[in-house]
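Only one chain is included here, represented as structure tokens and corresponding to the form predicted alone.
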Amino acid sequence: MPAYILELIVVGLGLILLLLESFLPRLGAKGLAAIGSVGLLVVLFLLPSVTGAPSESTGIIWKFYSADSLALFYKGLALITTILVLMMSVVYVPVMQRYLGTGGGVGEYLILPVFTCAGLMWMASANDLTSIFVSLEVVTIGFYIMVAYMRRNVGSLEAGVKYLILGAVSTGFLVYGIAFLFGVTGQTNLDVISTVLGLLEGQDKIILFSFALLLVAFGFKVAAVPFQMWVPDVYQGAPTPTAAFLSVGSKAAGFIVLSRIVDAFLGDHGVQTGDGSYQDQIQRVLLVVAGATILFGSLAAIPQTNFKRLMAYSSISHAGFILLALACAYPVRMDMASGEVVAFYLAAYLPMTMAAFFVLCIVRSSRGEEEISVLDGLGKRSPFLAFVLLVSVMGLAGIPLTVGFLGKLYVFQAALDQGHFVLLAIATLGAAAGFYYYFKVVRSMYWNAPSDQDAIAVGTGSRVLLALLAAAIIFLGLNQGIILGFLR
């Protein structure tokens, strides 16, 4: 069946499940959770069995939709998250009924992410300018809702605020790069543009303009700096559920729209070096904004007391590893290829930071608060929780054997490869900057006295999914093929 239908699917599998939240309030969070979970998953089984465009198509739909293995693996990573989410919501539900009085609304909560999967697995499709528009604003729409969903919380509202506003102008950026674009090539299919693009002569300032102003407008989707500035603030205010959203869907569809935009400047007609070419100008700012992400992010995330402000950091931090494998994939190709590189990242990245923000979730339950010393003594209290987590920030440092490692390594050696060296010694600055950041969730662990000596309760299916998490961590970093296999 074509690939498209998945997202229908899953957009049935929304309105389904509205349904049943308004007429089978019994049901309950958990209800909705499962119900929606098993609909996802049954998507992700079907997922190796749709097919793309056939080559005799002449349907409209295929001019604005892909269908190639990396879409699909991005499709999967959206399924596989938003399933995890979900199950995150569940034990999040306790504290977010503090906060949502006596009208209730946790059902709606737990419906918000499917349809959020429908927006993330467009995207990972979309190959034309008015599709990555629309299917953008699907996924951001439902972000709003989520951030601000505690409408109780002067946090949370707060982090509404400014995720839309924030948001507003990044889409208003990303609006006038389309128009730029579409005046100097006259098309909106990216594949059209990188063709027009390597026939244009004398155009280097409009397309330099063009490309500046979808590079802010992504900037801000997957947390570049200096367009940074609202995700601290949104991941502190956000639920813990939409914060590991941001983290890992968010991100993913973000870059894997980035990475097509990249491509259609740079990938088809190669970079010409050297000699002052747009395509030049390009690469080095895309290396800059790398390398003022890693830095910052990494620095930044030092003095932070706050989990999820020190996880906002570390995500800034990644994306900045990130956009430095995919800088440097130009001009001459690796082995792996330039969104085979982002995508391990990202595929790497989606366990660690799901596990950390799952254990985050059942202790703030536990605890009601958010600060790094409610992990206090945890490897006593809750020597499960403690061990995952131990895991989650191992292979987000990057220690051997874990899968976070593998991720910096090809972006270690994708660097060293283009003989980027002092993009390469501040990349290792940042990976030593984590170490320092992540032992502090350690030491809280194991060095610190627990302040109350109270067990932390861990249901069941939490238990096997974080279980399955870290083993994933694991297991993944001892078998990297798993991960190129599915690429490829």
Second form
Amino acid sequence: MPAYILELIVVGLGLILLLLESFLPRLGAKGLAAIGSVGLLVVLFLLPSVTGAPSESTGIIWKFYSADSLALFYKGLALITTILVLMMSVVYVPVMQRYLGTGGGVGEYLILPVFTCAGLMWMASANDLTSIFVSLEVVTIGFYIMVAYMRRNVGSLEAGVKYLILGAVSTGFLVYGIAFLFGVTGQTNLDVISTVLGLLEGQDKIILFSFALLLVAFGFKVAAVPFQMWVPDVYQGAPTPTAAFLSVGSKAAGFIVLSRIVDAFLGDHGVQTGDGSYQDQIQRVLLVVAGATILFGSLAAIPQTNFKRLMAYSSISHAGFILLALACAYPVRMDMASGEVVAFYLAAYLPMTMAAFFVLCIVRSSRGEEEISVLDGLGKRSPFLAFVLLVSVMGLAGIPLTVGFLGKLYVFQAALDQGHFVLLAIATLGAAAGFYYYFKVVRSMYWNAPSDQDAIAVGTGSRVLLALLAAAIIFLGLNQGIILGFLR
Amino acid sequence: MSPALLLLLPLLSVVVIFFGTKWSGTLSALVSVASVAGSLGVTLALFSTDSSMVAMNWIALGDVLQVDIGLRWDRLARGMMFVVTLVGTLVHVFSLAYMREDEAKARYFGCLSLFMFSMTGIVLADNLVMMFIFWELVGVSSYLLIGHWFTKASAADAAKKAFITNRIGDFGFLIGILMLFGLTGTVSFTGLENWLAGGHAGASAGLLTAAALCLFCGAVGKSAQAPLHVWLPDAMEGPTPVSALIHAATMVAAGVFMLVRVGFLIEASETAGLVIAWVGGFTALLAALMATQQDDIKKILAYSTLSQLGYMVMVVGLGSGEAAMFHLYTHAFFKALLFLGAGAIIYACHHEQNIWKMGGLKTRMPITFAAFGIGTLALIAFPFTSGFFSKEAILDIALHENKLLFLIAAGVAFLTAFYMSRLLVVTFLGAPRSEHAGHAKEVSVIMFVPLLILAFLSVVAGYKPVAELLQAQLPDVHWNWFVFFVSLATMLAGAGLGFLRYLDKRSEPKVIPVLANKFYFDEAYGWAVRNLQDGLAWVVRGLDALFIDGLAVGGITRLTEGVGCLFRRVITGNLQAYSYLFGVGVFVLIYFTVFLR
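To complete the pair, please output the form predicted in complex with its partner chain; the form predicted alone was given just before.
Shown next: the complete complex, the earlier chain at its head.
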């Protein structure tokens, strides 16, 4: 079975869900989420059995679409993320209904992630500028709606408008960059572009210009400095499951595309040598952006008091770490490619972030706020939720024996490998700051007295899912072979 | 069956207790006891096997670093595991009675299981990083158990003191691991051994010595050697069964175990061995002197533990890991016996711990007296008890390796006999000196059965066939009449003096302030912390407020806020400001990418 069938199945699943929502309203949010998740789960299990491009490329589709192991890995990430987002949405529905008024249904909110998931999966495979653009827009448009879904909530609307306008601007730069790159090379397929770029001479400025434009667009997607300012506002205003989806799904897809583009530009150039070639310059720009992103995210996270804003800045800082891995394109002494380090980091980031947002969703649905102080005394009110959140922030901070530690370790090792000592110092600073601001969450849960004594009800399904996520954070952290096994 | 089961059983118990049966103390206690008994069973069942396995590749970074979660099941591990699980089982059972009325029974047993898990990890670890992780976990569980009655300020303080003092030693341990890794590129014991066998050591002998001494720092903390011994006497604030298990038989012995595990490093460096031996000998003497003037029954035993650990460390330094492990093995039984006996006495006397308020317990608690007496005989190395054999071995090795240390060891043997006979006489003989002691009754079956089992082992464990059977390490020493007579003479002299001096006394006949105040170690440390550390902290805090908070963190916050304000004034609404910043960002990025080379 060719890989692209999976995207078709996912789109089909979305259409079926739309029909079900219209004709079987009794199904409700839970039913839709259940059918959607089961459908996506089936696709997830089909994932290992798909085949890549046939030896002699017959179909035109393979000019736009690749199914290498990296693509399949990111498809898996997209599917798992979407399933978790659907589950989270069910918990969040009562909160949303407060802001929807009469006649406002939540059905679409549970169906849009499925379509977005198809876009994310396509992005994972896109290896042509046109398919990159189209799949990216599929994802982004889905997100515009989801961010602004709570239409009677000013915060959500504001976030939606901000994301829409800034997103449109960044899309503009993407098209501009694509146009320039096409102008230089006359090609849209990234593999061909890579070959052509290798043959060009004396065109450095224009090549770098097109790269800068593309970096603007993807810098916006992955929340890199200086295109990160939308992140805190949008996370804070958007419904929590959407914030989680943005933080994991959108970022992962942005990074796979960015790493394909960077690969195409760098070709087989090798480690940064300082010979003044445009490849060197690209690595340098990536390093600078990575350093700035780590510093900004980590330091700005320190004074935050709102949990979602904290997660937003932490997500910026993590994006910086991933960019650093991307910039260290040619590990020498490690047996991991830079793309694998990036993929590992994102796979590690998934369960940790999802668990944190999931806990927040549950706490939020019983309390109407999202300040860190709502977690006060969570250790007493719900030891289970507190423990899961503890494991999750331990992972995000990068404490050994969690998967987050391994992710950071590889990034540090890659940077050490290439001798980027300034970046290492910055990354160390960022990681150290992480200990501080994540610890605020722990302190609030275990040290502060609860303002509210009631226990928090956690459904069985959520409980199982959270336990699985916490177990994954620890178990994947004990055995690096599992994620690497999927990756290779 | 695999040794991994030994790690999983207590871990499972921790998870079950903290996530399932926390509401029921009795159920949690049963889960915990079942897990430790299961561990003992698995250990016995695996006695005849020998294996090493890699359970998981934790970190593999090409040829840079390789850390596995691997288990090493050799004779050293088997012997240690037997001691840990057997004493563990008996202490768990004893705790069933001792902690019967405690409010936080579930937490207590959960923490005991956590301790068993961590200790098992140390014993089975096949590399330094894994050992270090479990080493820290042991520190955590010890902290939790010392502070079990945390509402009592002294217990909470003692827990903190133990943890922080251990951290000082662990800092050295960590540096040692990093040095060894830098030197050899591996952290696994096998890898290190191969590296040494490969003859690379010559060029970097100095570094190797430093690394070995750094590792020894960890042992100094955990095995409470001078000058980091101060935490162990205070740790007696914890429940008495905990003192028996953790602060007498197993955890404090972990330092010695670690030294024996890396014994090949110590052998490779003469200087390191000498330093270790002297630290051990010094601790043994210091602690024995301090023990002679204590009034708290548990503190006397704690100082005696220090002094015996000093023996073990000394003999490791002198190059005989076997003798150290042999003494560790016999000591675990008789010291656990003495502590559990003390626990029984304290329980019977309504939590009275001052020996001068006891007395006359011989007739009221005959079984406890008998067991305690046997433990005392083993500790003072009465001929043909288990302690006799292991101490003989230590004295013999000291005699051959270092005459001065032999003199110290003999002096310690004398002091040991002296303070133990003092303890025995004051506690059990004479007339009761308080109401509680007068009404004391023999403890229940569930408490004295562990005592009797340990008493039996304290007698027989030293004989060669038994030790062979129980997988203990046996030192290669021969009978030496000189050592025997020295040992006998010091023992008889010490015990005789103790009996004569303390029989029928109602209070300490002569207080020696410097010993009663433990050589003023705590006072000196307190002074240092107050004057040096706090001063340094004040300076650092000032720098932090000025540079880190003021400029880095605060500066960035203020900068963002300031820029935000600026834009808000010029342009109304955030979105425009964001778009504007976006545009600026684009220019900067393009300039940087294309034009700034």
